[in-house]
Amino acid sequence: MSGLADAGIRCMMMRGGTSKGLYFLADDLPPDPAERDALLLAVMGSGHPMQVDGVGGAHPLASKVAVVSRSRRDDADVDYLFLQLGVDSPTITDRQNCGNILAAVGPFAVERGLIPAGPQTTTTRIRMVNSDSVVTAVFRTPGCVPEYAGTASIAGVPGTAAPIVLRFTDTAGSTTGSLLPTGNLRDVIDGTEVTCVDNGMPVVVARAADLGITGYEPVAQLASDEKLADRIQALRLTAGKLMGLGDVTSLSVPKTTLVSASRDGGAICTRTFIPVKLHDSIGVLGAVSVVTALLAGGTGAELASFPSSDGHVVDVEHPSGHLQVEVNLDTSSDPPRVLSAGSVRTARKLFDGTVYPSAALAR
């Protein structure tokens, strides 16, 4: 381990969607998971609220890692393992996916020579190791080089960039094994009605009003509400057990999303907590799960205003703006059956080089 700390590790930092993370080739990291995790925590500087001795961004959305390799499966081109690292505590977990960090995996795979690039666009199949499901990513590669500049905009990210189209398959029950892991469309936890859903991300959906807020409050106001944080933590701890996740005290899942009626032309307004820290926006797979719960008639469905067209694109409002996701659900079956899901994201390469972990932490 000390050798890697001294020599450094090849690393690329990328923005994927509204998150930022470190991207590594699996071959550049220790093969032993325990050694790998210790090294990554040291690289990120986890265990300090500012991650001052590492390259972490002092926020859960900027304390993420993608480990990428060629896939050995016939139905995928590359494997992507997502790791969520703690900030003020030295924790690391693979118990969830991340659809935002996923957005940059395709371009990273081209950058590292794992897959060939097309002359204009590249389509690649990415196996999300965390859930053993496959997503198809389509992104621009004019001249067989990833293009990051473009005209697509996503809320929560300044400026514009090239679009990356993600199409998900087999996301239902990605972590828990079931779309509705409690076996119910609606449950009551400590007097609060919720829907526990897992369509790519385990999420507890509740009405904002049932927790004493409007759901339109700005981030700073909700972030300082300690009573709300306590209620959300109690809610998700119980939900975690009901969802078969066990004791989720140290996990970032399930996430909790509070919903209220839209007020900016979207289908629903959301406030999402990871696990009790308010998200400035909403994650891709988290939004897919929330929309799935609402389309299925779960908690808060009466608040939603879905488009009347034949399309399945749903506009989700969040503190930073809007996120559009596509969910095609067969509600005639019991439980509902997920036919497809997708989203448009953007990504950008931030730096490519060598990162040096703290030798004191990488033990």
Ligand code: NQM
The other form holds:
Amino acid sequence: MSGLADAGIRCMMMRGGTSKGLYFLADDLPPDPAERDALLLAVMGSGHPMQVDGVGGAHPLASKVAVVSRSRRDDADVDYLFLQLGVDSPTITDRQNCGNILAAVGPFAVERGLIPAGPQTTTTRIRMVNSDSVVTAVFRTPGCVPEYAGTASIAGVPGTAAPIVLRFTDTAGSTTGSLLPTGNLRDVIDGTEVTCVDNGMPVVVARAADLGITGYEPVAQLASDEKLADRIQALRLTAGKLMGLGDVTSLSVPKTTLVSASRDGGAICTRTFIPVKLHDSIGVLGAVSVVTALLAGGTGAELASFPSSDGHVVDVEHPSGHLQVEVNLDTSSDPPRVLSAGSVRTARKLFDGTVYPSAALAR
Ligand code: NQM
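Given the form predicted on its own above, produce the structure of the same protein in the form predicted together with the ligand.
Let's see the whole complex now, leading with the same chain.
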């Protein structure tokens, strides 16, 4: 390991949606998962609130890794393993997907020569290794080179960039094995009604009002509300067991999303905790899961105002704006069946080079 620490590791930092992470080729990392994880924790500097001896961004949304390789499967071109690293604590988990980091995987695969690019756009099938599901990504590659600049804007990211269209399949039960992992559309935990859902991300959906807040409080107020954080932690610990995830104390899932009626033209207003820290916006698969729960008639469905047209695009309000996701659900079957899901993101290459982990940590 000290060899890799001395020589450094080839690494690209990219923004994927509203997250930022390190992208590696699997071949550039140790094949043994335990060795790989120790190295990545050292690269990121996890175990310190500022990740001061590493390149992590001191926030869960900037403490993320994508490990990418050519897929050996017939139904995919690229394999993408997502790893969430802790900030204060040296933890690393593959028990969740990340639809934001996913957004940059296609361009990264072209940058590293894993897949050929089309002359105008590239369509690639990415296997999300964490959930063994395949997503199709479509992105711009004029002259067979990824184009990051463009006119699409996503809430939570300044400016505009080229759009990346993500179409998901097989996201139901991504981590837990079923869309409604407790077997119920609604459960009551410690007197609070919730819907536990997993359509790409295990999420506990509860009404903001049932946790004693409006859901519209200033972000700083919610982020520093320790009582609320304690209640959310208690809720997710019980929900985790009911969802078959066991003791989730040190896991990054389930997330919790508190819903209230929209007040800016969207379908629903959300405040999401990852798992107890307030999300600056909302994750892509997190939003897909919340919308699925609401469309299925779960907790908070009466607060939602869905578009009545034949489209399935749902506008989700979050602390920094809106996220639109497409969820097509067959609610005539029990449990409901997910027909399709999708979203539009943007991404950008931030830098490419060699990263040097602390030799003292990389053991
Ligand atoms: O839900 C953060 C994010 C995510 C997850 C988190 C995500 C998704 O917004 O698809 O991308 O829930 O930890 O980056």
